[in-house]
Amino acid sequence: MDLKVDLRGKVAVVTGGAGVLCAGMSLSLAGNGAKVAVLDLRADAAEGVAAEIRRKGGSALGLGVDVLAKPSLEAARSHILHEFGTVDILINGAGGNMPRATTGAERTFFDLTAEDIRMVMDLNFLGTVLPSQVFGKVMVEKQKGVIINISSMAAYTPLTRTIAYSAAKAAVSNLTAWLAVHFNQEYSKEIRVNAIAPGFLLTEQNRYLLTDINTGEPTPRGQQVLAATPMGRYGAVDDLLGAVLFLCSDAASFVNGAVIPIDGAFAAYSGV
């Protein structure tokens, strides 16, 4: 998607940066002039996205990072500051669901383990808190910065089966509002914290729920999703980029503490 904002001179950090959605965000940020640090638990995959950015003429680092381990994040921060000098933008993209924390025919609510629920909660919530601490400190020192979290439509109304994911994304939305107020009141009026809330996009983490592995056709759940989305389709990575670039830019200088739905009117539809 050919969207243009001027991010020259900016340094962006993207966690979960090798995933489909955040790889697209990383490429878009770089395409608009930002230097990008692509962070992912899979170091080789992070470097793959960074290498693609460099092939296209941009500046990028690919780093293996565990967003649930503060020392790992701090090591990445030191590397980024050494290479790029600062951090202006943080996209907290690490997150997701997993089958073991999802109810279904083979796994009832009563079968879910605390360990599996905690893993999803930690990845989405603490995986947003800890990077915000580590990279937010750089923003506090320079008195300016932008943080974008990734919430979900599941934060507005919990989706059936995804108990941990829905609760975790609701926590991310609440955290977004809290961080916006906290940074402004305690540190700087020039730090903004917002979130996007994607509707249903096909990813490797939800494909098993929405698409029949043998036929590629929508599952019964996928049919329900499409019927409940007035635009009649799943979202794509490109559908997120306009909002992300807007929130990173000075055009959003008075947008703070907001969660922006990008859902094809899913949340607006009552079903009748």
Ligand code: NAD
Second form
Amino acid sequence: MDLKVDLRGKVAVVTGGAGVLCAGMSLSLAGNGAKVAVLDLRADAAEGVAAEIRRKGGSALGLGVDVLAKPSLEAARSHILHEFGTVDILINGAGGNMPRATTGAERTFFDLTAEDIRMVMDLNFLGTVLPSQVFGKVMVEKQKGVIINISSMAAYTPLTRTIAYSAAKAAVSNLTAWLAVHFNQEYSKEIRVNAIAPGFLLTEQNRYLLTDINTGEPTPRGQQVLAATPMGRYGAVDDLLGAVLFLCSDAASFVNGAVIPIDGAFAAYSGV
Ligand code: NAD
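Given the form predicted alone, corresponding form predicted in complex with the ligand:
To see the whole picture, the full complex is given below, headed by that same chain.
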């Protein structure tokens, strides 16, 4: 998709940047002129995305980073400041669900362990807070910046089975509003914190829930999702890029504390 905003001279940090959604966002930010630091637990995959950006003529760094370990984030910040000089944009993309924190025939609510629930809560919520502390500090110093969090449809009304993921994404939406107000009141009127809430995209984190691994046909849950999405399809990474670029750009100069659903009207539909 050929979307254009002018991000030349901007430096973007994308956590979870080797994942399906955030690799697409990293490429799109770079295609619009930003220098991109691709951060991911999977260092090789992060470097793979960065190498693809460089092959296309952009500037990028790929770094192995754990968003749940502050020293790891701080080391990445030093590296990025050394290479690119600043941070203008942070996309908090690392997140997701885990089968072990999902109820089903083989695992009832009563079987879920505290450890597995905590892992999903931490990855999505703390994994958004800690990078916002580490890279938000650079934004406070320069009195300007853009943070974009990734929420979910599960944040509006919890989705069945995904107990921890639904709660964690509700926390991410709540945090988005909190951070927007906090940065404005305490530090700068020029720091904006928003979120996108993607509808259902078919990716590795949910493929096992939405398609039959043997036949590739929609599971009953997949059929339910499509029936509950008035646009009648899953989203694609490209569907998210317009909103991400908009939020990064000065066109969104008064958009702050917002959670934007990009969901084919899933959240708007009561089912009746
Ligand atoms: P993905 O699994 O493809 O990508 C997530 C990336 O995060 C992976 O590359 C993984 O290695 C990385 N990661 C995991 N733990 C990490 C850690 N501790 N530190 C650093 N990196 C870590 O998932 P995706 O589908 O691209 O999802 C990206 C974001 O969008 C997530 O927050 C997800 O919850 C959210 N989301 C996805 C969908 C969807 O339909 N796919 C819908 C709504 C929201």
